[in-house]
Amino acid sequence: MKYLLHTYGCQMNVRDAEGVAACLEAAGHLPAVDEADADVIVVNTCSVRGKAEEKALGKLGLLCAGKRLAPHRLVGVMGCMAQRRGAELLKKIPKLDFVAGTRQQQSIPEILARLVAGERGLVRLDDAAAVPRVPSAHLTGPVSAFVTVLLGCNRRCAYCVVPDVRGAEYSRPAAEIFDEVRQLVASGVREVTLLGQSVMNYGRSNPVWEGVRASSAGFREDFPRLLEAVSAMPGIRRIRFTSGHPSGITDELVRAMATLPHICPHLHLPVQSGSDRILGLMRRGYTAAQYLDAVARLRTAIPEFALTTDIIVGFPTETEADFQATRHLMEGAAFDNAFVFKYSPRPGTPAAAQCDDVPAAEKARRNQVLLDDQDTRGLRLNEACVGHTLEVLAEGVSLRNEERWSGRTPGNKIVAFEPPPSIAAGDLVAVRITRAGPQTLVGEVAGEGCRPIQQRL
């Protein structure tokens, strides 16, 4: 059978998704070139956000509807929704044929092989209580990893349905994930990103370092711990991880940032609001001084630290004063990139019982506002790297320019130049930036080795 993947939402999910593919091609299926090419379409979702459940339904609707001219084809949702909303959707959609949840991944292909032998309507959702099971295989090719090493998420933040969809925290055993690096670098991948809801919570729910020796560097927590074994692996060149939580900025951590090799200079760090007030009720567990504290101490070790962040604007009772809040700390943190949500309420959160009183229109403006000013300040900050040469990993062809490739820095800025005849993806390579955007960088590949500057690269 040949299956095709939609996949909405974060980090995770695109893991997932991967998880998802590679054991479907071990299983003897192969990838579909389009909809109509495809035996299987599966629809990966997510339920972070109201909007990205409503795609995933909408997309569901489309293929189930579609399979009136291609009766044989299977049409299954995976992911949070799949999770959140279990045999439920088997109602709402009609001829919708299986669902799997968040930690199903690997059961996909069984699923597949019952359903051609004539079962419909299967429902497969995670069992709270078994030690969950992580696909280790990636498809082949791509220079840059996931590697998942939490799930789940113990923190209950007011607004989010993740504890719920993906369970409570589990870490991945140490020599599990140090396996499934070395993998991934045999087959040529450069840079792996760590993944986890809450990732330097990394060993705090089970024990994970069975079998492996102590650290070297004097690490005394786990995700330290972690960093210093994966950087020092042979082959790796860079190691990025994701998403963070200011409680997790330990000096430890601060300390293995700024020494072991191979460590981007990097970290999404979600803020979601700059209103005391506002973090109180999203229960984030900080305050506004507290997240700038955690900065300012990475900065301090990591000159050319870069910072980027999620931001939700219109939360429940959020005024015009709450705000201007958020302004004022996104200026003062000085973020290379925000990535800007209007609130939406989820069934059954903590914040889904309160009114949601800031109206659509204004929760659009304030969205607006806060996009115009990080273009601003995203162009002010690339502007610093005009003349300088920066190492790029080049990852391929750019999506925007075919005559050009694309590729990112070790600050994860995205970086646009012409190829030279004999490069390869994965490679890396001394770009002189020419040209800034307030997102991207353009420049040609320069003959020097690469000169770091004083900025957030």
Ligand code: SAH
Given for the second form:
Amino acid sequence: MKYLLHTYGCQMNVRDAEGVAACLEAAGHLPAVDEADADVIVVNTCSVRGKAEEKALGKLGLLCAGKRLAPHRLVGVMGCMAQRRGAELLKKIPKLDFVAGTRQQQSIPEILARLVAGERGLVRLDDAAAVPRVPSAHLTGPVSAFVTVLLGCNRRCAYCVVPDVRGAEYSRPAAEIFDEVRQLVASGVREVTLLGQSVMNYGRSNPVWEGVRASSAGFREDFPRLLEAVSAMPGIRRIRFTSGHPSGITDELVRAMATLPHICPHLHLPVQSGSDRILGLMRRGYTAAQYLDAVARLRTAIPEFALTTDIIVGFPTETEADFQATRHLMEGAAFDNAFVFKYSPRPGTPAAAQCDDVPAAEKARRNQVLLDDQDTRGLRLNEACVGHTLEVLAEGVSLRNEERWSGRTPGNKIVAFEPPPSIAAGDLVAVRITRAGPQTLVGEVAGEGCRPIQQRL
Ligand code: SAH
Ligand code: SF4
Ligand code: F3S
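Can you give me the structure for the form predicted in complex with S-adenosyl-L-homocysteine (SAH), which would complement the form predicted on its own we have just seen?
The next block holds the full complex; its first chain is the one shown before.
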């Protein structure tokens, strides 16, 4: 059969979709070029905000309506919304063929086989008691790959649906992760991003080190140990990990980032708010001062450290003063980039029991103010890169301008540049920055090949 996957949501979902694709291809299925060409279409969904669910529902509605013209085409839903709403989706979308939860990637080929045999309306949700099976095969090209290391989330921030849909934390055995990374590197991958919701909690939920040697750098905490082992793998050039939580910024983590080879000097460390009162209501487990202290320790140890974040505006009871505290914190933390979200009440979360009392127009205003602030700040920080030569991992033709290529610096800044004739995806090139925008940099290649070069930002 020919399959097509539509993915919404975060990197975790992107990786899950790739895992499903790899499982389907191992079972003999082939990728479709477009919807018309597909025998089965799976929508991999996100539940984090109401809008994300609406989008996925809209897409599923259209796909199922399209069955009038192609009655044999199968349509399924997987991922976070599928896990949250389960069998209810079959009632809501009558022609839907299956619903699969967030830990069911390896079940999809079997579900398809059953559908082909005539079964309909299959629902396969996660079993909290089962040990998750995580596909380790990849399909991606030569540059970078996501590797899931920690499933689920135990934190239960008051607004967040992720722990409900992704289940309790489960850390994959270290040996399994090493095998996956080794295979990726053997297939030419240069950069891996280790994924988890609070990725520094790796190893805290279940034993992971069976049969694996202890740290030679003296790390006792599991996540720094994992970083040490991955960074020692021959052929790896860049290691990233996401997302972080300030509680994970331990002295060992800082030492790992500062001393191990290939660890990129960048963290995505969602802060959500700069107001201690709101952080308390959100149950984030830190104050603004503690967050800034974690950032200061990282910046002291890692000179070129780059920092990005997530913010929620309009959490219940957020006042103008709370909002101004967020603006203040964002300036103090000097974020290189920020994703700003309007609070969306999620059914079943503690915050949803509170009145969603910040009007939509006010959320939109606060959202825009923070985006404008960030543009100004991003431009200022990026302009400081002009004249410097940065190491860029070439990814391919730029999406914005076909004559250029783009890639990322170790600090995760996007750089567009005119490609030398011999360029190939996966090359590490030295690029001298000539222009800066709020989100991107433009530069000229100052050297080719894979020589490690001094990174200045
Ligand atoms: N595990 C990650 C976040 C995953 S969700 C972390 O904690 O770092 C990605 C982002 O969506 C969050 O950081 C938060 O900013 C936003 N988000 C989560 N729930 C939300 C909600 N109910 N309304 C608006 N934004 C939300
Ligand atoms: Fe959600 Fe908080 Fe877990 Fe992140 S850490 S996934 S925001 S509950
Ligand atoms: Fe990611 Fe959305 Fe699920 S943010 S974890 S795909 S709810």
